[in-house]
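Here you get one chain, nothing else, as C-alpha cells; it is the form predicted alone.
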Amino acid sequence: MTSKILTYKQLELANALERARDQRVFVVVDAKVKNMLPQWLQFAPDVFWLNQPEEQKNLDVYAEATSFFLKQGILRGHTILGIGGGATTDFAGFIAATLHRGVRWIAVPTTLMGMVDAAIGGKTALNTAAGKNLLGAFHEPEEVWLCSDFLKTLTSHDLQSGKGEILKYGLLNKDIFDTIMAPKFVMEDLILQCARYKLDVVSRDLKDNGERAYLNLGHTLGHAFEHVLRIPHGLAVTMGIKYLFKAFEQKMGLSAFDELFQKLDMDDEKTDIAHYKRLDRPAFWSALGHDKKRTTEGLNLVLLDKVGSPRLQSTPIPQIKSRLEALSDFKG
C-alpha cells in the first residue's frame, strides 16, 4: 500500500475531520496545535493528548495509550489519526502497527518537518533508554493531510528544523534544488515537493533495502549530534550533512550544501560546534557506534557526487573518527 496525499486550507480540513468523526476515529494529538482543532475534537473523548511528544515517545506512554484506546473499544476496523509533529505522528503509526495486529492510521503533520519528512513513509516509532526510535515497524498511513495552515503556529526554531530535511532533499534531488534555487519559491508547493519525492521512493523501497537508505543523508552524525547535544532533529541533520561532507572531503556536495543553505535562508551560526559550550566527543562516538544502521562492517554513509547522485559508502567507525577527528571543529 501507498499513502495518498491530500491537501487541505484549516476550514476543508475541519470538514475532513468532522467526515472521520462520524466513522468515530481515535486520536493521537499534541496539545500544541489544539487551538487549531475543531471545538468537538478537543473535548472528544478519544483523544490521547500528549503534552511533550518526544519525551512521551517512549513504552510507558506507549502502554498508556494502548490501554486508553483499548478501554474506549477501539477495534481492527478501526482508525486512528495522528495530528502533531514527527514526534507524534511516530507514537501514533507505532500504536495504529500494533493494536490488533494493524489498524488503519491517517498522519496529520502539523511541523514543516513533519509535513516534508516524519510522517510519510510509513517508519514509526518509540525511543529507549538506548536511543532514538530503536523500536518501532513500518506501518503507512492511508492517508497524509497536508494543512500549510499549520506553519503559521510554528516558531522560527521549528522552520528552521523542518528546512534541514528540505534541504537535504534538495541535495538528493536535481528537481527539487532547482524549485528551491529559482528566484522565487511558494513553501507550500514545496513542501508537496518534497513529500511526494519521498512518497515514490518508499512505493519502491518501503523496507531500507535499496534506494530509501539515501534519505539517511545527514543522520548517521546527525543522530549523535542530536543526542548530544540536544538540538531539533532538522538542525542536527544539518549539522550531520555539513561535517560529513567536510571530513570526506565532498567539494560538490559542500558547494550544492552553501548554495541550498543560503536559499532557504538558514541560521549559519547553530550549525557551528563552536556554537555550542561543548561537544562531549566520548557521548558523540558512542552515540555513533549505537546508530541502529550499523553493520559488521561500520556504518553506511551517505555521500553525494553530485546534485542527485548519492551513493551509499560502507565505513569503519574508526575511520569516521579519524576523519572527524581531523576537522579542526573537533579538535580541542
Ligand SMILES: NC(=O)c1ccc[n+]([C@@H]2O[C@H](COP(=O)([O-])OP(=O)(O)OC[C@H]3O[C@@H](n4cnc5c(N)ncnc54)[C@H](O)[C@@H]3O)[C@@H](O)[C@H]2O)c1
Second form
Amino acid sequence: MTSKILTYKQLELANALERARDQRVFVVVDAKVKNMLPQWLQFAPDVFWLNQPEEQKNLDVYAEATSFFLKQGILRGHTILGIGGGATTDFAGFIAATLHRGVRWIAVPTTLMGMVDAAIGGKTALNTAAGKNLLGAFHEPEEVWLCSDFLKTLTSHDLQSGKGEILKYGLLNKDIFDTIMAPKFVMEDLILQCARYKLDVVSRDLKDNGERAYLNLGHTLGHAFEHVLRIPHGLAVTMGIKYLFKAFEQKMGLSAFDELFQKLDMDDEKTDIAHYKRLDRPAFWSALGHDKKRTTEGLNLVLLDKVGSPRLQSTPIPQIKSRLEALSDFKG
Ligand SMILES: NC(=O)c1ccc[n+]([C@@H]2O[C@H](COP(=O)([O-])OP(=O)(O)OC[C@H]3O[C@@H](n4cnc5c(N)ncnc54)[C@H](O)[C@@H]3O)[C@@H](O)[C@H]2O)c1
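To complete the pair, please output the form predicted in complex with the ligand; the form predicted alone was given just before.
Okay, now the whole complex, with that chain kicking things off.
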C-alpha cells in the first residue's frame, strides 16, 4: 500500500476532520497545536494528548494510550489520527501498527520535519532507555494530510530542522534542487514535491533493503551530533552532511550544499561545530560506534558524485574517524 497525500488549507482541514469524526476516529494530538484545531476536537473524549511528544514516545505512555483507546471502544475497523510533529506521528503510527494487530491510520504532520519526512514512509517508532526509535514497525498511514498553516507557529529552530531534510532531498534529487534554486519557490509546492519524492522511493523499498538507504544521507554523523549536542534532528543531519562531504572531499557535493543552504536561508552558525562550546569527542565516537545501521565492515555512508547521484560506500569506523580528525575544525 502507498499512502495518499492530500493538501489542505486550515478550513479544508477542519472539514476533513469533521468528516473523519462522522466515521469515529481515535486521535493522538500534540497539545501545542490544540488552538489550531476545531473546537469539537479540543473537547472530544477520544483524544489522547501529548504534552512533550519526544519524551512521551515510550513504552509507558504507549501502554497508557492503548488502554485509553481500548476503554473508549476502539475496534479493528476504526482509524487512528496522529496530529503533530514527527514524535507524535511516530507514536500514533506505532499504536496503529500494533493495536488489534494493525488498524488504519492517517498522519497529519504539523512540523516541517513531519511534512517532508517523518509522516511519510511508514516507519513508526518508540524510544527506549537504550536509545531512540529502537522499537518500531513498518505501517504506512493510509493518508497524509498536509496543511502548511501549521507552520505559522513553529519555532525557527524547528523550521531550520525541517529545512535540513529539504536540503538533503535537494542533493539527492535534481528536480528538487532545481525547484529550490529557481529565483522564487513556493514553500507549499516544495513540501509536496519532497513528500512525493520520499513516498516514491518508499513505494519501491518500504523495508529499507535498497534505495531507501540513500535517504540516510548525512544521518550517520547526524545521529551522533544529535545525540551528543542534543540538537533537533534536521539540524544534526545538516551538520552530518557538511562534515561528511568535508571529510570525504566531496567538492561537488559541498558546493551544492552551500548553494542550497543559502537559498533555503538556513542558519549558518548553528550547523558549525564552533558554535557549540564543546563537542564531547569521545561521546561522539562512541555514538558513531553504536549506530544501529553498522555492519561488521563498518558504516554504510551515502556519498554523492553529483546532485541526484548518490552512492553507498561501506567504510570502516577508524577510517571515518581519521578523516574527520584530519579536518582543522574537528580535531580532538
Ligand atoms: N518515521 C520517520 O521516518 C521519521 C523521520 C524523521 C524523524 N522522525 C522522528 O520525528 C521526530 C522529530 O520530528 P519533529 O522535529 O517534528 O519533532 P517533534 O514532534 O518533537 O516536534 C518538534 C517541536 O515542535 C512542536 N510542534 C509541533 N507542531 C507544532 C506547530 N505547528 N507549532 C508549534 N510547535 C509545534 C512539538 O511540540 C515539539 O516541541 C523524532 O522523534 C524522530 O525520531 C521520524
